[in-house]
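Take a look at this one chain, the form predicted on its own, written out in structure tokens.
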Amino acid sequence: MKNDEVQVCVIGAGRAGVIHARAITQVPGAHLAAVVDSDHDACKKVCQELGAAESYPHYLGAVENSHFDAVIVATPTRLHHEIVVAAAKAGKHILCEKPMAMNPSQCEEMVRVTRENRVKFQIGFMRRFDGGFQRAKEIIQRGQIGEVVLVKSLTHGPSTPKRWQYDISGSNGPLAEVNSHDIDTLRWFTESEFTKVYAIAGNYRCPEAREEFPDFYDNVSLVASFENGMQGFIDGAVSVKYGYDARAEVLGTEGLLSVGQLAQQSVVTCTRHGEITQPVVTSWRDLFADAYLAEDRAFIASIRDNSDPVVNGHDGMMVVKVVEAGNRSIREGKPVCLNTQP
């Protein structure tokens, strides 16, 4: 570390990797050193905004600098299997973007490289850090609502698909790219693991990619089965328009616990001519910004503390089980089983 600071590379100057940049800049004892993308006019952007002394158009030139303590990897699900491991191996300790990766072989290769290689590794579930969700965490391991009998999650995303989320094949669709939050908060509700589900999808709202892409899906449904006899509910959706939505329910025995609204404030108002309006959160960047920044905090103590990361590569890597799981059961109409061993 270079004057006690813990020195960090964003790799992706996309949306997730200016949310982490941004917040890096907010965090004691850490600074922003450096920032990746082939897109070098969006990478000097970051920089020059955030006062980034580097920038390189390939991660590779990064992770072998050796002034560099740690990276956050804010790319494509489908690089960040190859950036982990060679960060790992040139010793960075390594926050990875939620999904971990494209399936769990590649998730376990991740996992074993991180221990050997003896780095912190953090995956990005950061409705883990959310206020709201915290509390909700607490008053179920108090008891208030009894014993947890159903967690129901959802998320809407405004924005249309990029064209690259489509083939399902190279982005495992919106049950990775959208729901891996939800799917995330139903294992720490419940604190177990899934043993089924059942899936359902279709394309409702992106006519354009019906043709190329028939197997491509904009809404889906999973319901599922616990190994302490829990069960969950997902709701998924894409390109919703109406704003993004992130809310979640707990049913217990003795109540009934909800996270997370739509509206954006607390004003409501009312007019003469009948309607009532009230402001809509319109991105996750807005809904989760204080998540974000205390997720990196919490990265950077665990450097700094030499403490283990609150979400460790085995949360993403059961993440990425249930997202297979349930594209089998929307591909062959049925429910699946999970093999949930580590």
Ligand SMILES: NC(=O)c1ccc[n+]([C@@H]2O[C@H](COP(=O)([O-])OP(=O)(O)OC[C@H]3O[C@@H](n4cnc5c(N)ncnc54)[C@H](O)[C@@H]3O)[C@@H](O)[C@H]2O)c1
Given for the second form:
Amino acid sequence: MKNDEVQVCVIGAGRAGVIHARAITQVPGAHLAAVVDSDHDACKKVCQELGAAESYPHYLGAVENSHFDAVIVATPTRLHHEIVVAAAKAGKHILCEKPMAMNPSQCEEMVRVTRENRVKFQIGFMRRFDGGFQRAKEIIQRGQIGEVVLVKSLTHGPSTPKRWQYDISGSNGPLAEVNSHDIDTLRWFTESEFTKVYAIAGNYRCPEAREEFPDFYDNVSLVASFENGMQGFIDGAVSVKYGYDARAEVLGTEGLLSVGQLAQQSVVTCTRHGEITQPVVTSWRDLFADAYLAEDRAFIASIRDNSDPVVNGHDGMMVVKVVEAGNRSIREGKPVCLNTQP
Ligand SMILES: NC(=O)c1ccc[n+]([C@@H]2O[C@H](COP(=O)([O-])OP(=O)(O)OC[C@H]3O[C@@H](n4cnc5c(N)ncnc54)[C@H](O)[C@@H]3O)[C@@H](O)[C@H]2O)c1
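Now show me the form predicted together with this ligand, since the one above was the form predicted on its own.
Below: every chain and molecule of the assembly, starting with the one above.
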């Protein structure tokens, strides 16, 4: 630590990395010391905007620099494993974006190496830091809706996938990139592990990908059972165009709870044409702006207080196991049982 501040290096200055870099400049007790990106212009832009003194084109140059305390990994998912392993071996604390990695064996190694090197390892499930989702969890824990029976969670993203995302073997598809959050919410709200999943999927909105990437799906429905007998349902979609939509509903033995909203503001307009309109949330950046900041605050606090991160590598790994089972179920057209024992 320098000047009693945790020195942070953000690796990957794209959509998620920029959010973290901005957040770190707002977290007391943290300092954005450096940015890494193989794209020189992206790196320079963030450094200039936020005053980071150092920039690197490659993560190895950064993690081998001994004056950083922590890294935030926000590169494409396929690089998470090698970057986290290198950072842990260099003694850096790590906040890694979701999905944690490409497969469970990569996750296992990441958990082992971070433990062996005694560094904090947090995974970027920012819904755990969202005020609404936290309130929902409290209501469930207080038993206000009785015993939980079913947790439903949906994420619909507006944008058309990038080309690499069409290749399910290289991206793990929307179940990984979009629905990792829903999978984590189901584990968090049920306080249990998935035992069986059945998923169906198809490509309804991306005709340009059909010929070259026949396995690509832009819509997925996944039904699940849990060790404690609860039920789960996940609804995932990309390229929906109407807005960014992230909501969950919990049915209990004595009530129902719902969290999340599609409306951007509380303003509702009624016109003489007989219409009612309300602005729609268009981006996860807006919907979860406070949650990203709270997530980064929690990461810095866990380093400063030497406490355990709220959401850790084990949580990240369990989600990757469900993604793998869900994609297998889609391929094979049948339910898949999970071995969730660590
Ligand atoms: N928590 C969330 O809600 C959330 C939201 C968006 C993205 N993500 C996750 O964050 C990660 C990044 O996604 P994104 O949308 O920001 O992607 P992006 O494409 O916008 O940004 C990735 C950045 O990484 C850089 N990069 C690529 N290879 C690199 C390398 N070898 N070394 C250094 N930099 C490299 C790219 O130049 C780019 O600037 C993904 O794992 C994604 O799933 C999470």
